[in-house]
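One chain comes next, on its own, written as structure tokens: the form predicted alone.
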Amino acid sequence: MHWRVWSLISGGVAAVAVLLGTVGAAHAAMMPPAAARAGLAVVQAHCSACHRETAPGHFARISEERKSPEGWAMTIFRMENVHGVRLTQKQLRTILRYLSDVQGLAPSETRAGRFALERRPNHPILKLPYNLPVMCGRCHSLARVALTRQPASEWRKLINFHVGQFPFLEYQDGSRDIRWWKIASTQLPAKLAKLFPLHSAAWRQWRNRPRADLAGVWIVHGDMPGRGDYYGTALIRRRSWDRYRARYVLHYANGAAFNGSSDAIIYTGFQWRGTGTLGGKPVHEVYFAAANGSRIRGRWFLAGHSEIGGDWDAARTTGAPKVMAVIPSALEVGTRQRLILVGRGLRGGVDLGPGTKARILVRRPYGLILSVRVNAHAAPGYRTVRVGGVRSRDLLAVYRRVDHLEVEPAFAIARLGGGTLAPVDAQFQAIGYTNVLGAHGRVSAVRLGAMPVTWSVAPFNAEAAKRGDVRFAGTLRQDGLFVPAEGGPDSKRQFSADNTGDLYVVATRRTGKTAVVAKAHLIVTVQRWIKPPIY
């Protein structure tokens, strides 16, 4: 992510500058008056010169889209690098304040696009109706389109935008299989409205609700791929009408300490967008609240490398007696084991089904740590927790043994570094399944988590055995990050071609004489230059 715009999106120093639309009573529930009165004052400044205003808060262009903050940032860049408009820092941030409040997003409308403002790497293709996969997909994600919402007019217009500002379009994604400019000019625009309208019940009813206010104590839970299950608190201060400040005391599942603040802005009413510090490190936040405040959930990664980070999940501690995570998630037969219950409200005895013995060592603002010990004899099977009259299923499983391993992500793309760009990692974990007979002889596979295995990379075929490519492309460590080697010409390599590679991925785990193996694809490829908030 370009660090000037994230810079911008979350209240530091930034250059960009542009837009918005119609303001008025219906928006004093998202926006105070003072503040929406600012924002459209800096609007009709700055903006309307080249985006009319033609009635009262009513923008040319403007007023026709709907945004994420991230979609409104990219836009704003590209009215300054382009079109030469510049802003003082207060003005800027004003201006993309107001635009994500009062053009924004409800929340339903961001959920099928959150997995790329959350930076998460090698998602799965969104599945769209319409060809969109090939129409929009080949040159960058879904989530660009299902992040925006604008009437066909506007969308025939972003069209044509496309291929003025990218003439060779058609032959550079690959579209010369299909008729690609007929159907982006003539057919999709009126099925894109139809799927991402600029007038929803949703955002009408959005628009018009109170902000939940965010401040007090939160019982949170995650998973770092490559580090594990973490848990703890944050207190969260309100420091203004949009602003929070929170602090961390987490720790990881074997204990280690993993303590963080950072500061933030709410936009729209829910989406979090945070800078801060994590174990001693520079991290981002992208989260989105509940509707209610009760809940906040989403991805925190490093500020230097987007594809390393965690799963973030936070509750209230006020609320209904409840059990949110057990960690570790699975208890191996003929153990003794530290558990931790995630949770608040947890009062009374603690039982974890037939062949288990459990016993409270202490209780925490979070939840309770707990001693388990569990019989050679006790059945395999996700089992129910009990914690006085609080029930969850499926949380806890118990093994006998790991009868097969997925490997995840099953695909992922690793970039080379060199010069001034950073690698871009790859990060795998190696999940556990073990096989439970049920009614009717049936048998399901019961997922117990990440296991610790030995990792190991090959070549993915013979022409990658050919090349080296395990030699030349990179390491893949023991906690399951793959680091890539530099960029550039080899001359250690024939041709002196470049590091790239075609690997597999390997885990393996074994007991005693037994080995189970799981293999992912890796593919090694070039630098990426451009980095957008929204990929």
The other form holds:
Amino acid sequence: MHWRVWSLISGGVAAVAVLLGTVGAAHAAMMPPAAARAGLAVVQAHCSACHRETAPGHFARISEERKSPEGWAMTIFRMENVHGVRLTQKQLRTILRYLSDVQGLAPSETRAGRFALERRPNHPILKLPYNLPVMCGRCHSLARVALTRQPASEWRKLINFHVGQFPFLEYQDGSRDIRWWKIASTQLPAKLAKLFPLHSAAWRQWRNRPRADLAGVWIVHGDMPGRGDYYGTALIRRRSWDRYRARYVLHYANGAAFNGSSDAIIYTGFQWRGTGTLGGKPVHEVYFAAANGSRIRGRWFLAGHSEIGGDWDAARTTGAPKVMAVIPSALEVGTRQRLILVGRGLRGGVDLGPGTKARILVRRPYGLILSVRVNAHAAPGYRTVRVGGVRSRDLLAVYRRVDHLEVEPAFAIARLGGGTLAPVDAQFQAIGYTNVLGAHGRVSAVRLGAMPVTWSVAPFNAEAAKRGDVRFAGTLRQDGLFVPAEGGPDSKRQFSADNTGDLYVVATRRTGKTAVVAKAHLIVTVQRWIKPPIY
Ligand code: HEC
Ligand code: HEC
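Okay, that is the form predicted alone; can I get the form predicted in complex with heme C now?
Expanding to the full complex; the earlier chain stays at the top.
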């Protein structure tokens, strides 16, 4: 089952509906009245047979819930799949647009669950109170919970639905160690309603706020694990009240081009969902604009390989002078290097502290390109970057030695591919640290950023060694990308087992005779056939 969700949610293939109109009373600033009327009409025609319209515009269950566009897409998908609802692609877009705007989430209400919408791989489990991690975090991420707002009565029905749809729930996913149904049906609804209520001040304020216009020129920087930092500019044009088109002129740290473009829909006034290309590859974008429209942040990822992607941070070219990023973020003593200060309003001379000499090579709309010399005796540690009157700390470090490495992520899951299903890769990077002696004799580790290393795999334990997991589970490329093997059964393995594996991923950095080594744990497991919008 492959979810049609991306063609549905993001701007890619859609025809542009021009729905600019005056702001009506009913849905205030969030959407023009014509779009609201079109959405309401779809709900009335396709949902109200089962979800009664109890008051004008108020539908049983539907109107008692707020969530993300992805959350609405999941529910509507189930209404189609399980309850026989039939919608055209256009009706789907209209209702998704409508429900996400009229019953969406305020920016602060999305914060905890953004990682899941951005599809960040190997994200640690969300810290939620009570026993929610055990009760609700074993089958899916807690982002599904944290991105839903409803009263206790609806939380209770959701729990009933779980047991109705999955009667075996209490016997699977390790639920046998707890009295799942008893706790879920008695204690949790009220607790969940308190944590994630239908009515909130944040939403009351947000729904009446006019949408910020995101058109303009933006300075962009980000990091793509495995490939490194990138920077440049984005030109965003407005196509209609909720649609934008963007062109990206970006560069990798070495200056190579990393251009692209995208079409995006803005949901709930701040949630950017785009489809386009970056560096010639098809990508999706899940970004969030700041309330005042001054910043856009999030993550993009490859279509069909959401585990591969990068962070995205964009700020307008206008505003108070500031350095947003320094690329690369660390300089070795005794070297001369190209350094990019990504930022705006950077006028005046550049000073990176004692033992360094910086020369401005060229000024660009996204910042400055410098040539920097760090002499052999420059003191290691964080440097304050001074440009004219602007000072920034913690963006640049100087180092003599890489004292230790850490592999990120420290624990990862990859999944076998095969047939029509692409494998789920795992991207690792080796982060370098240097030890710096502080004021009171305390040693602190200064993070230097991703380092080039030699990558290898090793069995995680004796069992893995015996099974030969290293040979069967896949290959680790020298850019830190683990590409899993095809799914089994594999007649070359004992009992024709699948090509799963339990491995160490090892990063080694050699300088002269010394080597610094770090490890991460990688589990290569079976395919995941269902890829819901919120994992
Ligand atoms: C044929 C009857 C039927 C139709 C038509 C129908 N639903 Fe449902 N809906 C159900 C049933 C049954 C449940 C409870 C079981 C469940 O959640 O799957 C439900 C539950 C829900 C819920 C609450 C649970 C959740 O996951 O949020 C929402 C919201 C919802 N439906 C939205 C819609 C929307 C929007 C439409 C129209 C596009 C729609 N439904 C059309 C039968 C229907
Ligand atoms: C046994 C595994 C399991 C457990 C435990 C579990 N869930 Fe789910 N949950 C699911 C599955 C599967 C779905 C997807 C249902 C669908 O859309 O077909 C789901 C969907 C959801 C959704 C989205 C509903 C929608 O409209 O698509 C929410 C919210 C949710 N769960 C909350 C919870 C909460 C709260 C708990 C703890 C009380 C919980 N879950 C525990 C399996 C589980």
